[in-house]
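This document starts with one chain, in the form predicted on its own, laid out as structure tokens.
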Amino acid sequence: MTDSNPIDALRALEAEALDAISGAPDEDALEDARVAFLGRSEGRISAVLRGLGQLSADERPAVGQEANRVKAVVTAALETRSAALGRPAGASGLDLTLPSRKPWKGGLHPITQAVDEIWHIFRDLGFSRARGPEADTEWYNFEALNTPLDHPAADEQDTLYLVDSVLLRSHTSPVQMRTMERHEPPIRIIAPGWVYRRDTYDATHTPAFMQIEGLVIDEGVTFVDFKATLAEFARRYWGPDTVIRLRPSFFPFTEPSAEVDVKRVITRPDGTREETDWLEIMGAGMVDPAVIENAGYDSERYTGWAFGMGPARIALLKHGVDDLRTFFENDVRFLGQFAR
């Protein structure tokens, strides 16, 4: 600084510097008032902040307190008339008035809104819904729907035990014996909940996983109220003109048994209406007289049918999707498209 008195200089530019800013009548103006008085390299309020290590050691914390209270001073006076003229200083380019990013709005993951929807259809067929602990023991897991211990599905292998006889359930038929047990017929029933198993990761199988099983006991119950309720199903899930197979199988706890498949009538944007291949999407049967008597029930009396499905694979063709990882790979981008 060349003036004798550098606190008066400082008073002086502070002066000159709010002059040049509440006189600015642009942004370009206010801009170059800004690189005067505070830019880096030609700033002149800058000049002196630069410039402390030239004075003595007296001088110097009495300049230093002045020069930093005048650059305050001369800042939020670029900010105030900035705000004036509609924009921030030194923000060149910016358009205030782009719309504004959307709120985030939850939805309802496509499998939970899988499992409502058949909810919804079996509770108007009649049915109740059930509910049971996530971890059983192996009676109500294996033994007491007719699964001996030997079984392969019983294997730490493909089981996944807690301690002693506890596991964390394979299936939601443990909930079928459980409602049996408090409950005397007639019996309608689903029981939705998680399941595990020592599956592998990859695009249909995943080692937890949603399952929904249903059950009827009741006295006269036949093959024909199974399939014809199925049958129903389907038509209420995928349309009038879904129609549905059984295919011979075996289970443990139902026989006979079957797999069930659909066969459905897709109609393309431009009208058009192609019929599918067929699809399994359940395994079903008649309940074994083993299992009703293994609930106290008298199996000459009592019949019924039960079923099981996965609704991360119904969900799969419903929305045409081919890999089941993709649901669980919290993909808002992905998951955003079935939201409701």
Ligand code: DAH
Given for the second form:
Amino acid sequence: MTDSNPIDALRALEAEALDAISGAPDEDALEDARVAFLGRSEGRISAVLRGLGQLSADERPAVGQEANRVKAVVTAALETRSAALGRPAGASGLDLTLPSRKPWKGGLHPITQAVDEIWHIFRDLGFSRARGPEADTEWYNFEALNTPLDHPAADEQDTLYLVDSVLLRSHTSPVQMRTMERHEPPIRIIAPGWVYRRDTYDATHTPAFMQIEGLVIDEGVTFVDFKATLAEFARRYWGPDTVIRLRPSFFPFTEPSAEVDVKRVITRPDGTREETDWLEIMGAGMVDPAVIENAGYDSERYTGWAFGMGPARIALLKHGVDDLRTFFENDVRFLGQFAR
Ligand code: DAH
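What's the form predicted together with 3,4-dihydroxyphenylalanine like, now that we've got the form predicted on its own?
Let us now look at the entire complex, which starts with that chain.
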């Protein structure tokens, strides 16, 4: 390598640069190599390019071409090595123009939110929370609740049986008996949980759905306690102007039985007030003495009331959603709207 042969000198520089680049153990070493060969003031290849003007007119084109080729090869090698080291080429290795990643924000499912709000209202009214198994026996799901197995509700058409007399509970009412067996009155419980029915999956039915059971058993509990407590619940959940109405109904485990409806008064942004339609929220009633006796309690001494409601339906009406299935499709664009 002599000064009289700048092309040879450039090729030697190229080899040296490529060695330094491929041997660079990290970004810092790579950056040192870049500065040593291509740095604006001290780079050895840059110096050759700067010195082109001092060459003779004969030499200049060939040396210039070779210098540019070496510069391109070394630049490409720097980029390749940098990518291999895991960061883009550039002084800091950071691309500050990239949009940031939005962190995912977790949130409770709208049905879970409804269950929690409802449970918290009853908790404030003195209820505690109870639970029972989702796979239960015919006894707890039907017979203990005064429902003979030839009752239409016990039909295999409606209920998902597992083996023999074991089934997926079709309502949360079995928690009534399971609680009464383990505790003496007074009993005031709320039991939210999944229940299962052989339903087609459509806008208003899902084969698995949430229910919330309520049960009160004590001495001297009357229909007045029943109606007043539910009216108070409705006011706390939907607002102070909410009223309830009871419609006669039938359930094997209550006597008398009722469907409970609520009507809300909505205040529009312009201040005008409007009543909603009656909205059915639960089945309920005074606990049948036969159920109280099945629990081993004296039905002359103890009375009570109970209800079962569907929080998914309540959440659906609250949010103006028209298809239950959207709650279960787990599309984050839909569910994210309710996150809090
Ligand atoms: N278990 C009933 C159902 O799933 C709902 C129900 C009605 C529960 C009346 C009760 C009750 O506790 O008293 O349809």
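Quantities reported herein were computed from a predicted structural model and do not represent experimental measurements. The term rigid core refers to the most C-alpha atoms you can superpose between the two forms while keeping them within 1.5 Å. Residue numbers count along the first chain shown, from 1.
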Does the distance between the two CA positions of A312 reach 2 Å or more between the two forms, the core being superposed? no
Fitting the rigid core first, would the Cα of P269 be found 2 Å or more away between the two forms? yes
Once the core is aligned, please say if the CA of E66 is shifted by at least 2 angstroms between the two forms. yes
